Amino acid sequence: MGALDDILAGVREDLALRQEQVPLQLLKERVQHVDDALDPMPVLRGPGVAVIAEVKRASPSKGALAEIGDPAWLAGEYAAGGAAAISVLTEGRRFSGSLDDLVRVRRAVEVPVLRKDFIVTAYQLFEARAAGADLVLLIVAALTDDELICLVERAVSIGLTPLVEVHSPEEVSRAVDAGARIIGVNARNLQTLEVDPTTFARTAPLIPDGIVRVAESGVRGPHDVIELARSGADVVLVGEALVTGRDPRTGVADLVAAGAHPALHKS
(Lines of atoms letter the chains of each structure in order from A and count residues from 1; the text may use other names and numbers.)
(Lines give C-alpha, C1' and ligand atoms only; values in the text may rest on other atoms or scores of the structure.)
Protein backbone atom coordinates (compact mmCIF):
# COMPACT_ATOMS: atom_id res chain seq x y z
CA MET A 1 0.00 0.00 0.00
CA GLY A 2 1.35 3.43 -0.97
CA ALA A 3 1.13 6.58 1.11
CA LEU A 4 -1.98 7.87 -0.70
CA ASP A 5 -3.84 4.61 -0.14
CA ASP A 6 -2.96 4.69 3.54
CA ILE A 7 -4.09 8.30 3.90
CA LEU A 8 -7.37 7.62 2.10
CA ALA A 9 -8.12 4.67 4.37
CA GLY A 10 -7.77 6.92 7.41
CA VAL A 11 -9.79 9.69 5.77
CA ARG A 12 -12.69 7.32 5.14
CA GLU A 13 -12.64 6.07 8.75
CA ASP A 14 -12.71 9.61 10.13
CA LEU A 15 -15.37 10.63 7.63
CA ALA A 16 -17.65 7.80 8.74
CA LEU A 17 -17.46 9.07 12.33
CA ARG A 18 -18.27 12.65 11.33
CA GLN A 19 -21.21 11.50 9.24
CA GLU A 20 -22.64 9.76 12.30
CA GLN A 21 -22.25 12.90 14.37
CA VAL A 22 -23.46 15.46 11.82
CA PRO A 23 -26.03 14.26 9.27
CA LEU A 24 -25.72 15.49 5.68
CA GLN A 25 -29.05 17.27 5.91
CA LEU A 26 -27.79 19.36 8.81
CA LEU A 27 -24.71 20.36 6.80
CA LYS A 28 -26.93 21.36 3.89
CA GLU A 29 -28.96 23.56 6.22
CA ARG A 30 -25.77 25.20 7.53
CA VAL A 31 -24.67 25.96 3.98
CA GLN A 32 -27.83 28.00 3.51
CA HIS A 33 -26.67 30.39 6.24
CA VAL A 34 -23.06 31.07 5.22
CA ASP A 35 -21.98 34.01 3.09
CA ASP A 36 -21.74 33.42 -0.65
CA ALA A 37 -18.43 31.95 -1.75
CA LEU A 38 -15.79 34.27 -3.20
CA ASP A 39 -14.81 33.81 -6.84
CA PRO A 40 -11.04 33.20 -6.96
CA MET A 41 -10.75 33.30 -10.73
CA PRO A 42 -10.17 37.05 -11.24
CA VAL A 43 -7.16 37.20 -8.92
CA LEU A 44 -5.75 33.85 -10.10
CA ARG A 45 -6.01 34.98 -13.73
CA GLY A 46 -4.51 38.39 -12.96
CA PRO A 47 -1.10 39.71 -13.98
CA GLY A 48 2.00 38.00 -12.66
CA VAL A 49 2.07 34.77 -10.66
CA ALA A 50 -0.42 34.61 -7.79
CA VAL A 51 0.51 33.00 -4.48
CA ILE A 52 -1.71 30.63 -2.50
CA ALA A 53 -0.19 30.48 0.99
CA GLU A 54 -0.86 27.42 3.12
CA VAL A 55 -1.63 26.84 6.78
CA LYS A 56 0.20 23.54 7.29
CA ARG A 57 1.25 22.06 10.62
CA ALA A 58 2.64 18.72 9.45
CA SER A 59 3.09 16.42 6.47
CA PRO A 60 3.49 12.66 5.94
CA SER A 61 6.95 13.16 4.47
CA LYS A 62 8.40 15.54 7.09
CA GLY A 63 6.24 15.02 10.18
CA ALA A 64 5.68 18.09 12.35
CA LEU A 65 6.59 21.30 10.54
CA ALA A 66 5.41 24.14 12.76
CA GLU A 67 3.46 24.90 15.90
CA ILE A 68 0.58 27.01 14.61
CA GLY A 69 -1.28 28.11 17.69
CA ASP A 70 -3.33 30.72 15.85
CA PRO A 71 -4.08 29.86 12.21
CA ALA A 72 -6.14 33.05 11.92
CA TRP A 73 -3.08 35.18 12.74
CA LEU A 74 -0.94 33.26 10.25
CA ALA A 75 -3.55 33.66 7.53
CA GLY A 76 -3.74 37.36 8.27
CA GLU A 77 0.02 37.67 7.84
CA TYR A 78 -0.19 35.79 4.55
CA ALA A 79 -2.94 38.10 3.30
CA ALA A 80 -0.99 41.18 4.41
CA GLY A 81 1.97 39.87 2.40
CA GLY A 82 -0.15 39.74 -0.73
CA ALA A 83 -1.41 36.15 -0.86
CA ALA A 84 -4.18 35.75 -3.42
CA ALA A 85 -5.78 32.95 -1.40
CA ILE A 86 -5.19 30.91 1.74
CA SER A 87 -5.01 27.12 1.68
CA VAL A 88 -5.94 25.33 4.91
CA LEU A 89 -5.04 21.68 5.41
CA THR A 90 -7.94 20.09 7.25
CA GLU A 91 -6.85 16.42 7.31
CA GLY A 92 -6.11 15.41 10.90
CA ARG A 93 -4.11 12.20 10.99
CA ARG A 94 -1.13 13.08 8.80
CA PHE A 95 -1.37 16.88 8.55
CA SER A 96 -2.67 17.78 12.05
CA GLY A 97 -5.34 20.01 10.52
CA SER A 98 -9.04 20.48 11.16
CA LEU A 99 -12.14 22.16 9.83
CA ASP A 100 -11.95 24.45 12.85
CA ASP A 101 -8.71 25.85 11.40
CA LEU A 102 -10.60 26.67 8.22
CA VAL A 103 -13.43 28.36 10.11
CA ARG A 104 -10.96 30.53 12.02
CA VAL A 105 -9.07 31.47 8.87
CA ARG A 106 -12.26 32.33 7.00
CA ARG A 107 -13.23 34.78 9.75
CA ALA A 108 -9.81 36.43 9.67
CA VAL A 109 -9.25 37.16 5.96
CA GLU A 110 -11.13 38.59 3.01
CA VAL A 111 -9.34 36.59 0.31
CA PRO A 112 -10.59 33.21 -0.97
CA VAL A 113 -9.96 30.17 1.24
CA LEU A 114 -9.17 26.67 -0.04
CA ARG A 115 -10.02 23.50 1.85
CA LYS A 116 -7.08 21.21 1.16
CA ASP A 117 -7.95 17.64 2.07
CA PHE A 118 -8.58 14.25 0.52
CA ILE A 119 -12.13 14.67 -0.74
CA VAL A 120 -13.86 11.41 -1.63
CA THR A 121 -17.56 12.20 -1.10
CA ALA A 122 -20.00 15.08 -1.56
CA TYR A 123 -20.42 15.17 2.23
CA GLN A 124 -16.94 16.73 2.48
CA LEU A 125 -17.91 19.38 -0.06
CA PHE A 126 -20.82 20.46 2.13
CA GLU A 127 -18.48 20.42 5.14
CA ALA A 128 -16.15 22.75 3.27
CA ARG A 129 -18.87 25.18 2.21
CA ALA A 130 -20.47 25.17 5.68
CA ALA A 131 -17.07 26.08 7.15
CA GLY A 132 -16.75 28.99 4.71
CA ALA A 133 -14.45 27.55 2.05
CA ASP A 134 -14.48 29.10 -1.41
CA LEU A 135 -12.32 26.47 -3.12
CA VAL A 136 -11.83 22.76 -2.59
CA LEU A 137 -9.03 20.41 -3.63
CA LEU A 138 -9.97 17.35 -5.70
CA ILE A 139 -7.15 14.86 -6.30
CA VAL A 140 -7.46 12.93 -9.55
CA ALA A 141 -5.34 10.04 -8.24
CA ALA A 142 -7.80 9.51 -5.37
CA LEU A 143 -10.93 9.30 -7.53
CA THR A 144 -12.45 7.36 -10.39
CA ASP A 145 -13.53 9.28 -13.48
CA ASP A 146 -17.17 9.11 -12.43
CA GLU A 147 -16.37 10.26 -8.89
CA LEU A 148 -14.27 13.15 -10.17
CA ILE A 149 -16.94 14.35 -12.59
CA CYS A 150 -19.66 14.12 -9.95
CA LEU A 151 -17.60 15.94 -7.32
CA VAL A 152 -16.62 18.73 -9.72
CA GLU A 153 -20.25 19.23 -10.68
CA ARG A 154 -21.51 19.10 -7.10
CA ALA A 155 -18.81 21.49 -5.88
CA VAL A 156 -19.74 24.05 -8.52
CA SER A 157 -23.44 23.62 -7.76
CA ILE A 158 -22.95 24.70 -4.14
CA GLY A 159 -20.62 27.58 -4.93
CA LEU A 160 -17.21 25.97 -4.53
CA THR A 161 -14.45 26.32 -7.11
CA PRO A 162 -12.57 23.01 -7.55
CA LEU A 163 -8.80 23.00 -7.75
CA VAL A 164 -8.18 19.67 -9.50
CA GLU A 165 -4.78 18.15 -8.72
CA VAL A 166 -2.80 16.04 -11.19
CA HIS A 167 0.58 14.34 -11.24
CA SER A 168 0.87 13.03 -14.82
CA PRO A 169 -0.18 13.68 -18.43
CA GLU A 170 -2.91 11.03 -18.19
CA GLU A 171 -4.36 12.76 -15.16
CA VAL A 172 -4.39 16.10 -17.01
CA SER A 173 -6.73 14.57 -19.57
CA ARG A 174 -9.00 13.26 -16.84
CA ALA A 175 -9.09 16.66 -15.12
CA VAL A 176 -9.92 18.46 -18.35
CA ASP A 177 -12.64 15.95 -19.22
CA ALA A 178 -14.17 16.51 -15.76
CA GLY A 179 -14.50 20.22 -16.45
CA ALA A 180 -11.66 21.62 -14.33
CA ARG A 181 -11.03 25.36 -14.64
CA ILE A 182 -8.06 25.27 -12.27
CA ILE A 183 -5.52 22.45 -12.47
CA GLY A 184 -2.78 22.02 -9.90
CA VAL A 185 0.32 20.05 -10.84
CA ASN A 186 1.75 18.46 -7.70
CA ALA A 187 5.45 17.69 -7.98
CA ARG A 188 5.14 15.28 -5.05
CA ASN A 189 4.33 11.65 -5.86
CA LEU A 190 1.53 10.86 -3.40
CA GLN A 191 2.43 7.18 -3.22
CA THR A 192 6.19 7.55 -2.59
CA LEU A 193 6.04 11.14 -1.21
CA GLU A 194 9.12 12.02 -3.27
CA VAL A 195 9.29 15.38 -5.08
CA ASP A 196 10.36 15.56 -8.73
CA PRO A 197 11.15 19.21 -9.56
CA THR A 198 10.68 18.55 -13.29
CA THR A 199 7.04 17.47 -12.95
CA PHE A 200 5.48 20.88 -13.57
CA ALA A 201 7.62 21.73 -16.61
CA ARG A 202 6.77 18.37 -18.18
CA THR A 203 3.07 18.45 -17.38
CA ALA A 204 1.95 22.08 -17.60
CA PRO A 205 2.22 22.37 -21.42
CA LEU A 206 -0.48 19.70 -21.69
CA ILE A 207 -2.99 21.86 -19.82
CA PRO A 208 -5.15 23.73 -22.35
CA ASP A 209 -5.06 27.51 -22.57
CA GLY A 210 -7.75 29.15 -20.49
CA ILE A 211 -7.30 26.78 -17.57
CA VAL A 212 -5.41 28.23 -14.58
CA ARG A 213 -2.16 26.34 -13.96
CA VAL A 214 -1.07 25.95 -10.33
CA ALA A 215 2.37 24.66 -9.31
CA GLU A 216 2.30 22.69 -6.06
CA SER A 217 5.06 21.27 -3.82
CA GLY A 218 8.74 22.05 -3.77
CA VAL A 219 8.44 25.85 -4.00
CA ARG A 220 11.17 27.05 -1.66
CA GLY A 221 11.62 30.69 -2.62
CA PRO A 222 11.49 33.45 -5.25
CA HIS A 223 13.87 31.68 -7.65
CA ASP A 224 11.49 28.72 -7.85
CA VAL A 225 8.57 31.06 -8.58
CA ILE A 226 10.46 32.58 -11.51
CA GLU A 227 11.41 29.18 -12.90
CA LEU A 228 7.86 27.86 -12.59
CA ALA A 229 6.47 30.99 -14.21
CA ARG A 230 8.74 30.43 -17.19
CA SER A 231 7.25 26.92 -17.42
CA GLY A 232 3.74 28.35 -17.53
CA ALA A 233 2.61 28.65 -13.91
CA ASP A 234 -0.16 31.15 -13.22
CA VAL A 235 -0.19 30.38 -9.50
CA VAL A 236 2.12 28.77 -6.93
CA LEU A 237 0.87 27.04 -3.79
CA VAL A 238 3.40 27.25 -0.96
CA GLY A 239 3.20 25.74 2.50
CA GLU A 240 6.31 24.26 4.07
CA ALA A 241 8.67 27.08 3.08
CA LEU A 242 6.34 29.65 4.65
CA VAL A 243 5.44 27.88 7.91
CA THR A 244 9.09 27.04 8.60
CA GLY A 245 10.33 30.52 7.72
CA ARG A 246 10.89 33.32 10.23
CA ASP A 247 8.45 35.89 8.83
CA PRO A 248 5.37 34.65 6.95
CA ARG A 249 4.33 38.11 5.77
CA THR A 250 7.72 38.87 4.26
CA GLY A 251 7.99 35.33 2.91
CA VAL A 252 4.77 35.74 0.94
CA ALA A 253 5.71 39.26 -0.17
CA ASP A 254 9.01 38.00 -1.58
CA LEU A 255 7.20 35.30 -3.57
CA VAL A 256 4.62 37.80 -4.83
CA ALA A 257 7.38 40.19 -5.89
CA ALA A 258 9.13 37.41 -7.81
CA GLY A 259 5.87 36.55 -9.54
CA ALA A 260 5.40 40.18 -10.53
CA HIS A 261 8.77 40.41 -12.31
CA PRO A 262 8.34 42.41 -15.55
CA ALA A 263 9.83 39.60 -17.63
CA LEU A 264 7.05 37.28 -16.48
CA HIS A 265 4.04 39.44 -17.40
CA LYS A 266 1.21 37.40 -18.90
CA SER A 267 0.19 38.33 -22.40
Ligand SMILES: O=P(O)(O)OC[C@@H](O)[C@@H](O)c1c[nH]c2ccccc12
The other form holds:
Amino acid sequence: MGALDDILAGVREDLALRQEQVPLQLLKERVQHVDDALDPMPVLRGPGVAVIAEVKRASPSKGALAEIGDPAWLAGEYAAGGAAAISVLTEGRRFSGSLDDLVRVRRAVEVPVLRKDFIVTAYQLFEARAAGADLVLLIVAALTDDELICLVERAVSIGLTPLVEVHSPEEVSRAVDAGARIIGVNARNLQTLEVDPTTFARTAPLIPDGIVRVAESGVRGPHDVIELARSGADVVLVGEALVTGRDPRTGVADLVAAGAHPALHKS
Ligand SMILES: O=P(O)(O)OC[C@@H](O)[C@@H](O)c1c[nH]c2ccccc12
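Provide the structure of the form predicted in complex with this ligand, given the form predicted on its own shown above.
Starting with the chain above, the whole complex follows.
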Protein backbone atom coordinates (compact mmCIF):
# COMPACT_ATOMS: atom_id res chain seq x y z
CA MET A 1 0.00 0.00 0.00
CA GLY A 2 1.41 3.43 -0.98
CA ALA A 3 1.55 6.41 1.36
CA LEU A 4 -1.55 7.98 -0.18
CA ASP A 5 -3.70 4.91 0.50
CA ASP A 6 -2.47 4.85 4.09
CA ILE A 7 -3.33 8.49 4.58
CA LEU A 8 -6.75 8.07 2.95
CA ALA A 9 -7.61 5.14 5.23
CA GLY A 10 -6.97 7.34 8.29
CA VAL A 11 -8.87 10.26 6.77
CA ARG A 12 -11.92 8.04 6.17
CA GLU A 13 -11.91 6.79 9.78
CA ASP A 14 -11.72 10.31 11.21
CA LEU A 15 -14.37 11.48 8.78
CA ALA A 16 -16.79 8.72 9.87
CA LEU A 17 -16.48 9.92 13.48
CA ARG A 18 -17.16 13.55 12.55
CA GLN A 19 -20.15 12.52 10.43
CA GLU A 20 -21.62 10.80 13.51
CA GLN A 21 -21.08 13.87 15.66
CA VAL A 22 -22.14 16.61 13.23
CA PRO A 23 -24.94 15.74 10.81
CA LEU A 24 -24.65 17.12 7.27
CA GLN A 25 -27.85 19.10 7.81
CA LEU A 26 -26.24 21.05 10.64
CA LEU A 27 -23.19 21.84 8.49
CA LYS A 28 -25.49 23.08 5.74
CA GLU A 29 -27.14 25.43 8.21
CA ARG A 30 -23.75 26.73 9.31
CA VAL A 31 -22.84 27.36 5.69
CA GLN A 32 -25.88 29.67 5.44
CA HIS A 33 -24.39 31.87 8.15
CA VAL A 34 -20.77 32.30 7.05
CA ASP A 35 -19.64 35.24 4.95
CA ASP A 36 -19.59 34.65 1.20
CA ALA A 37 -16.43 33.02 -0.11
CA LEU A 38 -13.78 35.22 -1.73
CA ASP A 39 -12.96 34.75 -5.40
CA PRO A 40 -9.23 33.91 -5.53
CA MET A 41 -8.93 34.28 -9.31
CA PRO A 42 -7.98 37.98 -9.43
CA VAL A 43 -5.12 37.60 -6.92
CA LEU A 44 -3.85 34.36 -8.45
CA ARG A 45 -3.91 35.84 -11.95
CA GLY A 46 -2.37 39.17 -10.94
CA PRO A 47 1.00 40.35 -12.21
CA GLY A 48 4.04 38.37 -11.07
CA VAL A 49 4.02 34.96 -9.44
CA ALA A 50 1.46 34.74 -6.63
CA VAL A 51 2.56 33.02 -3.43
CA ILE A 52 0.23 30.74 -1.45
CA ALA A 53 1.81 30.33 1.99
CA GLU A 54 0.96 27.23 4.00
CA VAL A 55 0.31 26.68 7.70
CA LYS A 56 1.96 23.27 8.13
CA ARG A 57 3.05 21.73 11.44
CA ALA A 58 4.14 18.31 10.27
CA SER A 59 4.31 16.05 7.24
CA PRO A 60 4.34 12.27 6.76
CA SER A 61 7.79 12.42 5.17
CA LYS A 62 9.53 14.63 7.74
CA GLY A 63 7.42 14.35 10.92
CA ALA A 64 7.22 17.51 13.04
CA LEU A 65 8.31 20.62 11.13
CA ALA A 66 7.43 23.52 13.42
CA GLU A 67 5.61 24.37 16.65
CA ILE A 68 2.81 26.61 15.45
CA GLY A 69 1.11 27.76 18.62
CA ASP A 70 -0.86 30.50 16.91
CA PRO A 71 -1.81 29.79 13.29
CA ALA A 72 -3.65 33.14 13.14
CA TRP A 73 -0.42 35.01 13.91
CA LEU A 74 1.50 33.00 11.31
CA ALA A 75 -1.15 33.65 8.66
CA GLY A 76 -1.10 37.36 9.51
CA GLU A 77 2.67 37.42 8.98
CA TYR A 78 2.28 35.62 5.66
CA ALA A 79 -0.34 38.12 4.53
CA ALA A 80 1.82 41.05 5.65
CA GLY A 81 4.66 39.60 3.55
CA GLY A 82 2.43 39.68 0.49
CA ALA A 83 0.92 36.18 0.31
CA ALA A 84 -1.95 36.07 -2.21
CA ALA A 85 -3.70 33.33 -0.22
CA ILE A 86 -3.13 31.13 2.82
CA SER A 87 -3.23 27.32 2.73
CA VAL A 88 -4.17 25.57 5.95
CA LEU A 89 -3.45 21.86 6.33
CA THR A 90 -6.48 20.51 8.19
CA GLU A 91 -5.58 16.80 8.20
CA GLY A 92 -4.92 15.71 11.79
CA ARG A 93 -3.09 12.37 11.86
CA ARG A 94 -0.14 13.03 9.59
CA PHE A 95 -0.07 16.81 9.31
CA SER A 96 -1.22 17.76 12.86
CA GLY A 97 -3.72 20.24 11.45
CA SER A 98 -7.42 20.86 12.16
CA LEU A 99 -10.46 22.72 10.91
CA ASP A 100 -10.12 24.89 14.00
CA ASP A 101 -6.79 26.15 12.60
CA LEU A 102 -8.67 27.18 9.47
CA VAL A 103 -11.37 29.00 11.44
CA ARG A 104 -8.69 30.94 13.32
CA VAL A 105 -6.78 31.81 10.14
CA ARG A 106 -9.96 32.91 8.37
CA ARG A 107 -10.68 35.41 11.17
CA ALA A 108 -7.11 36.78 11.03
CA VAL A 109 -6.64 37.57 7.33
CA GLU A 110 -8.50 39.12 4.43
CA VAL A 111 -6.91 37.05 1.67
CA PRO A 112 -8.49 33.81 0.39
CA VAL A 113 -7.96 30.67 2.49
CA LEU A 114 -7.47 27.15 1.10
CA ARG A 115 -8.52 23.99 2.95
CA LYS A 116 -5.63 21.61 2.28
CA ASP A 117 -6.81 18.09 3.05
CA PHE A 118 -7.70 14.77 1.47
CA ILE A 119 -11.23 15.39 0.31
CA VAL A 120 -13.22 12.32 -0.65
CA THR A 121 -16.84 13.30 0.03
CA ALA A 122 -19.12 16.34 -0.29
CA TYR A 123 -19.42 16.39 3.52
CA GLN A 124 -15.84 17.71 3.69
CA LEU A 125 -16.73 20.50 1.26
CA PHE A 126 -19.51 21.66 3.58
CA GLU A 127 -17.08 21.45 6.52
CA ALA A 128 -14.62 23.60 4.58
CA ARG A 129 -17.20 26.26 3.68
CA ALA A 130 -18.70 26.27 7.19
CA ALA A 131 -15.19 26.92 8.55
CA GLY A 132 -14.82 29.84 6.13
CA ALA A 133 -12.62 28.32 3.43
CA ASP A 134 -12.65 29.97 -0.01
CA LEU A 135 -10.75 27.24 -1.84
CA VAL A 136 -10.44 23.47 -1.46
CA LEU A 137 -7.80 21.05 -2.65
CA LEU A 138 -9.05 18.09 -4.71
CA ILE A 139 -6.42 15.44 -5.42
CA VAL A 140 -6.95 13.63 -8.74
CA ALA A 141 -4.98 10.58 -7.54
CA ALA A 142 -7.34 10.13 -4.58
CA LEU A 143 -10.56 10.15 -6.65
CA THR A 144 -12.30 8.36 -9.50
CA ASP A 145 -13.32 10.44 -12.52
CA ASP A 146 -16.94 10.47 -11.37
CA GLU A 147 -16.01 11.51 -7.84
CA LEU A 148 -13.76 14.28 -9.12
CA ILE A 149 -16.44 15.66 -11.46
CA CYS A 150 -19.07 15.59 -8.69
CA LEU A 151 -16.78 17.21 -6.11
CA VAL A 152 -15.71 19.99 -8.50
CA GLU A 153 -19.35 20.71 -9.32
CA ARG A 154 -20.49 20.58 -5.73
CA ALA A 155 -17.62 22.78 -4.52
CA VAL A 156 -18.46 25.44 -7.11
CA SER A 157 -22.17 25.23 -6.26
CA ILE A 158 -21.46 26.26 -2.64
CA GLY A 159 -19.05 29.03 -3.59
CA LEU A 160 -15.76 27.17 -3.15
CA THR A 161 -13.04 27.37 -5.79
CA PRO A 162 -11.36 23.98 -6.36
CA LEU A 163 -7.57 23.71 -6.71
CA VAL A 164 -7.21 20.40 -8.52
CA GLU A 165 -3.92 18.62 -7.82
CA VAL A 166 -2.08 16.47 -10.37
CA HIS A 167 1.24 14.63 -10.42
CA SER A 168 1.58 13.68 -14.06
CA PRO A 169 0.59 14.67 -17.61
CA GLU A 170 -2.08 11.92 -17.59
CA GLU A 171 -3.73 13.43 -14.54
CA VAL A 172 -3.82 16.87 -16.21
CA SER A 173 -6.42 15.72 -18.72
CA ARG A 174 -8.56 14.26 -15.93
CA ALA A 175 -8.40 17.59 -14.10
CA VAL A 176 -9.27 19.57 -17.25
CA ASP A 177 -12.15 17.22 -18.12
CA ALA A 178 -13.55 17.72 -14.62
CA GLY A 179 -13.70 21.49 -15.21
CA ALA A 180 -10.71 22.65 -13.15
CA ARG A 181 -9.82 26.34 -13.53
CA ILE A 182 -6.83 26.09 -11.19
CA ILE A 183 -4.45 23.14 -11.48
CA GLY A 184 -1.68 22.43 -8.98
CA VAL A 185 1.24 20.27 -10.01
CA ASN A 186 2.55 18.56 -6.88
CA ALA A 187 6.24 17.72 -7.24
CA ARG A 188 5.88 15.28 -4.33
CA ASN A 189 4.89 11.80 -5.42
CA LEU A 190 2.10 10.81 -3.04
CA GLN A 191 2.99 7.10 -3.17
CA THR A 192 6.71 7.40 -2.41
CA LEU A 193 6.65 10.90 -0.81
CA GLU A 194 9.76 11.83 -2.83
CA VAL A 195 10.00 15.29 -4.44
CA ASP A 196 11.01 15.32 -8.11
CA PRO A 197 11.99 18.90 -9.02
CA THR A 198 11.44 18.24 -12.74
CA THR A 199 7.72 17.42 -12.31
CA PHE A 200 6.41 20.94 -12.87
CA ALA A 201 8.43 21.63 -16.03
CA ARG A 202 7.33 18.29 -17.51
CA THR A 203 3.67 18.61 -16.59
CA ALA A 204 2.78 22.31 -16.87
CA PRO A 205 3.00 22.51 -20.70
CA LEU A 206 0.00 20.16 -20.87
CA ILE A 207 -2.19 22.55 -18.89
CA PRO A 208 -4.29 24.57 -21.36
CA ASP A 209 -3.95 28.36 -21.48
CA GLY A 210 -6.44 30.16 -19.31
CA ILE A 211 -6.10 27.68 -16.45
CA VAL A 212 -4.08 28.95 -13.48
CA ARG A 213 -0.89 26.87 -13.03
CA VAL A 214 0.27 26.28 -9.47
CA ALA A 215 3.65 24.74 -8.59
CA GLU A 216 3.37 22.81 -5.30
CA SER A 217 6.00 21.36 -2.95
CA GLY A 218 9.76 21.52 -2.64
CA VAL A 219 10.05 25.30 -3.22
CA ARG A 220 13.02 26.30 -1.05
CA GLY A 221 13.59 29.93 -1.95
CA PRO A 222 13.63 32.76 -4.51
CA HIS A 223 15.78 30.81 -6.96
CA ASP A 224 13.17 28.05 -7.25
CA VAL A 225 10.42 30.64 -7.81
CA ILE A 226 12.35 32.06 -10.78
CA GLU A 227 12.91 28.58 -12.24
CA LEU A 228 9.24 27.65 -11.86
CA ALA A 229 8.09 30.97 -13.33
CA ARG A 230 10.26 30.29 -16.38
CA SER A 231 8.49 26.94 -16.70
CA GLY A 232 5.10 28.69 -16.67
CA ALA A 233 4.07 28.86 -13.01
CA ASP A 234 1.47 31.53 -12.18
CA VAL A 235 1.49 30.59 -8.50
CA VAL A 236 3.80 28.78 -6.06
CA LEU A 237 2.51 27.01 -2.96
CA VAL A 238 5.08 26.87 -0.16
CA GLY A 239 4.96 25.24 3.27
CA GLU A 240 8.07 23.72 4.78
CA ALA A 241 10.55 26.43 3.76
CA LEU A 242 8.35 29.09 5.36
CA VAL A 243 7.51 27.29 8.61
CA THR A 244 11.13 26.24 9.18
CA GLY A 245 12.64 29.53 7.99
CA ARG A 246 13.78 32.37 10.21
CA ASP A 247 10.98 34.87 9.61
CA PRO A 248 7.72 34.02 7.81
CA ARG A 249 6.94 37.58 6.75
CA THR A 250 10.34 38.16 5.10
CA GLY A 251 10.29 34.61 3.79
CA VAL A 252 7.12 35.32 1.81
CA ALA A 253 8.28 38.81 0.79
CA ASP A 254 11.50 37.37 -0.70
CA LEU A 255 9.51 34.84 -2.76
CA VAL A 256 7.07 37.52 -3.93
CA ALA A 257 9.97 39.80 -4.94
CA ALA A 258 11.61 36.99 -6.94
CA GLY A 259 8.36 36.28 -8.76
CA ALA A 260 7.76 39.96 -9.53
CA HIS A 261 10.97 40.32 -11.54
CA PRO A 262 10.18 42.15 -14.80
CA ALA A 263 12.17 39.63 -16.83
CA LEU A 264 9.58 37.00 -15.92
CA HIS A 265 6.68 37.67 -18.23
CA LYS A 266 3.59 35.69 -17.51
CA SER A 267 1.63 34.43 -20.49
O1 LIG B 1 6.10 21.91 2.37
P2 LIG B 1 6.30 22.09 0.90
O3 LIG B 1 7.30 21.14 0.31
O4 LIG B 1 6.58 23.53 0.54
O5 LIG B 1 4.90 21.70 0.19
C6 LIG B 1 3.72 22.44 0.43
C7 LIG B 1 2.52 21.72 -0.23
O8 LIG B 1 2.75 21.63 -1.60
C9 LIG B 1 2.30 20.34 0.38
O10 LIG B 1 2.04 20.51 1.73
C11 LIG B 1 1.18 19.56 -0.30
C12 LIG B 1 0.88 19.57 -1.61
N13 LIG B 1 -0.18 18.76 -1.87
C14 LIG B 1 -0.58 18.23 -0.72
C15 LIG B 1 -1.65 17.34 -0.46
C16 LIG B 1 -1.88 16.99 0.80
C17 LIG B 1 -1.06 17.43 1.84
C18 LIG B 1 0.01 18.29 1.61
C19 LIG B 1 0.24 18.70 0.32
